[in-house]
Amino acid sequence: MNKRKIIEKLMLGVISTLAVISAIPIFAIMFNVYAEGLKHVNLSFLIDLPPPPVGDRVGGIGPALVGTFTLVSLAMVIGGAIGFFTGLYLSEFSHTKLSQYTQMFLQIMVEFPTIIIGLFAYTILVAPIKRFNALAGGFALSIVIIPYIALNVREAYKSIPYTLKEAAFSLGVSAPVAYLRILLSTARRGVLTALLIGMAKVAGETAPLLFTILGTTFTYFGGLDQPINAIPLLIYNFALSPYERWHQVAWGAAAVLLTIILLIFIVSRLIVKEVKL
Amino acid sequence: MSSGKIFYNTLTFLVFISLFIVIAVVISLSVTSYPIFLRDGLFFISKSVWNPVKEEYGILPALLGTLITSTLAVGLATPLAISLAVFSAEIVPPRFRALINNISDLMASLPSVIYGLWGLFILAPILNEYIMIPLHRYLGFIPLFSTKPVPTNLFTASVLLAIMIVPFASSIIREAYSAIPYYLKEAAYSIGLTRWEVIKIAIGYVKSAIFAGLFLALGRAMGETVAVAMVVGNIFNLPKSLFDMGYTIPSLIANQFPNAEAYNYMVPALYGGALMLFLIGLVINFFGLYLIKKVMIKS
């Protein structure tokens, strides 16, 4: 062997020890939150309130769940709605000077710091009425999810082929139908991951939350304008706590919210492996 | 009025709904912390001092914070993520490239509370027994490794934030280098080229990609909130040395605005470090997407 052979194998070996080292946290991550985790969780964790720190009873994460269930809705209503039409917009009218400024402006805000969004809305929704709530938590998850569905909704219906889009517009109907009955079917696959993905994202974020919801409530749902619990927030809030107790909870609900990602996860790259075929 | 028009009114007005919540952001940072600028000016952020009770605020130590975590994370990630995009694009069998590019993207979409209590929880002991303490013990001469560190500081922090980044930096990495015309590939081959050297040549193309990728990535480590909060000690003080606990800007707001209320001015003074935030992002992420489009336009 020559010393270019040798370099080669050398450096093959040194790429693909670095891949597999940058790939150990995931997998330390999934056994290490079902390791600690699991053991907690059964059907009384999933509904129960949370424990008093010290003591004997198990509880649960009913209220948080509740919160997340709550708190997705939302942001799924709101935002997602608004993000779906705007990269429709996006997307179909990309000529027109506004679709070319929000686009710039969505670009940029899919990578703000989710916590400055918190901040925006603690100023729009909980400073005035001086409550924590939970519609000013879907409003903050609202924002964090539009440009992340308007900017892949807009990659979905770019990616309809033209001929596609004359043929509908060819059979006379009007630009709703076309473009929500006709097209949509055929992007529905990326409009389906894109709203999949900001699912999953939301139902993980936990800094738009902080100064929103409040979180330590100890009940299930008391009205939109009322604080709110969410299981990201459960897990910071007591996973910070000095109590033992609440760190195992924070363990069992990071197990619960693990496998709602893992499930999503799943569906969505099932959806984009069914579009290849 | 048709239905036509009436769709393409209802459009519009959506979309003007996006693009107001975006200024809206911005105004309702600027405005809110206008206060603390008027009083304080620049030296807002070139003091050290965090005391609400006297109302002085410089948030120094914070924005050095977030400089030191997420350039030191970028640093660390940088192989990883360049070898990991190579890994699964050139050297993995192709029928396991799809498993690997999942388990990446199942990474980069991980909440970022689950890092932050896997990393306080077993990232920050492990890191402190096996790495700090004896970094400490026998590099403590150098300044950056003099403090005597304690489980939760900017290392640990720097560690965790390369872990989360590698996943996404690694991901845009990718679609650039699969993107590399194959007929290069071939020529660099057929002047009998090893694996290596050609290697060598497209992470080379695809360069432009790479720093995209790692700007982009470090406006995400600089914006982390909750697993830097939980793991980066939280202590307002000047970093010396790398074991330092410490503060960053998006830690700072998570811990001191819920009794922010209570002052006249820490309410503007954590507004303003989320405009300094943002104004640095701004600038990162702008030079980080005219990357983009530069390597898309020559694909």
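Residue numbers count along the first chain shown, from 1. Just so we're on the same page, rigid core means the largest C-alpha set that superposes within 1.5 Å between forms. Here the structure is a predicted model, which means the values were calculated and not measured. First, how it differs from the form predicted on its own.
Taking the rigid core as fixed, one finds a CA shift for Ser16 of 2 Å or more between these two forms.
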Second form
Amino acid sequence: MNKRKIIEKLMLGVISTLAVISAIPIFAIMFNVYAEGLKHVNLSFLIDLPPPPVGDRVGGIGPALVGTFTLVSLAMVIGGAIGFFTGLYLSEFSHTKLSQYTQMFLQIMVEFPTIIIGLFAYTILVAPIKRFNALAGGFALSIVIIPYIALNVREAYKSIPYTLKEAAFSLGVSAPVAYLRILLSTARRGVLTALLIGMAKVAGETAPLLFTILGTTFTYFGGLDQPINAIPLLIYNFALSPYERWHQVAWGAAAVLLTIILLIFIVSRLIVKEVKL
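Show the other one: the form predicted on its own, since we just had the form predicted in complex with the partner chain.
Here we give the lone chain, stripped of any partners or molecules.
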């Protein structure tokens, strides 16, 4: 065996080892969360109100679970639509100055502290009506996901060969039909991935919710103009409490949240097949 093959096998071994090492923290976190949390999760845990600090009632995360689905839905309706069309614009008009500045701004927003976004939402949607509310939380989360969705949608549409775009427009259809029906069928995997990244991002966000939804614990959804709770905020509040029962609820909530995020990705991979060009 010559020197080149020895070096090649050595580097392959090093890279493989580093790949395994990089995956260890992820699996360690998942194992820890499930080991501590699954033993507290059952059907009643998903629908019941949280337990009081003292007492024998087991309780659950019902209001927080409903709140999370509500906030994620609001964020995807607002931020998903804006992010999708922004990404489409960046892809098809990348030569313009506006597109270049927009892309730079979105890349900055990816690293932007989300707690400042929560403070902004508090200023315009909480302080004027003097009440924490679900709409402010959904609005803050929609801002968080716009850059993630826009930049990934841009890449999805840019990956479509120019010949396919020419073929779509040669059919004589309008630009909306070409982009939203014909070309979207080709880019659907990338677009769905963009939406899933945004959904997973907002499902686990805590900082923007500190200023917007209050985290009311013992009531279910009462309207977009009312306070609401969410699983990440419940985990944050209960984990910091001195009560052992609340710590158990926090572990169970963490297991539920992790399962929701994992299911989103697994189901999407099973349903959406990669387009072969």
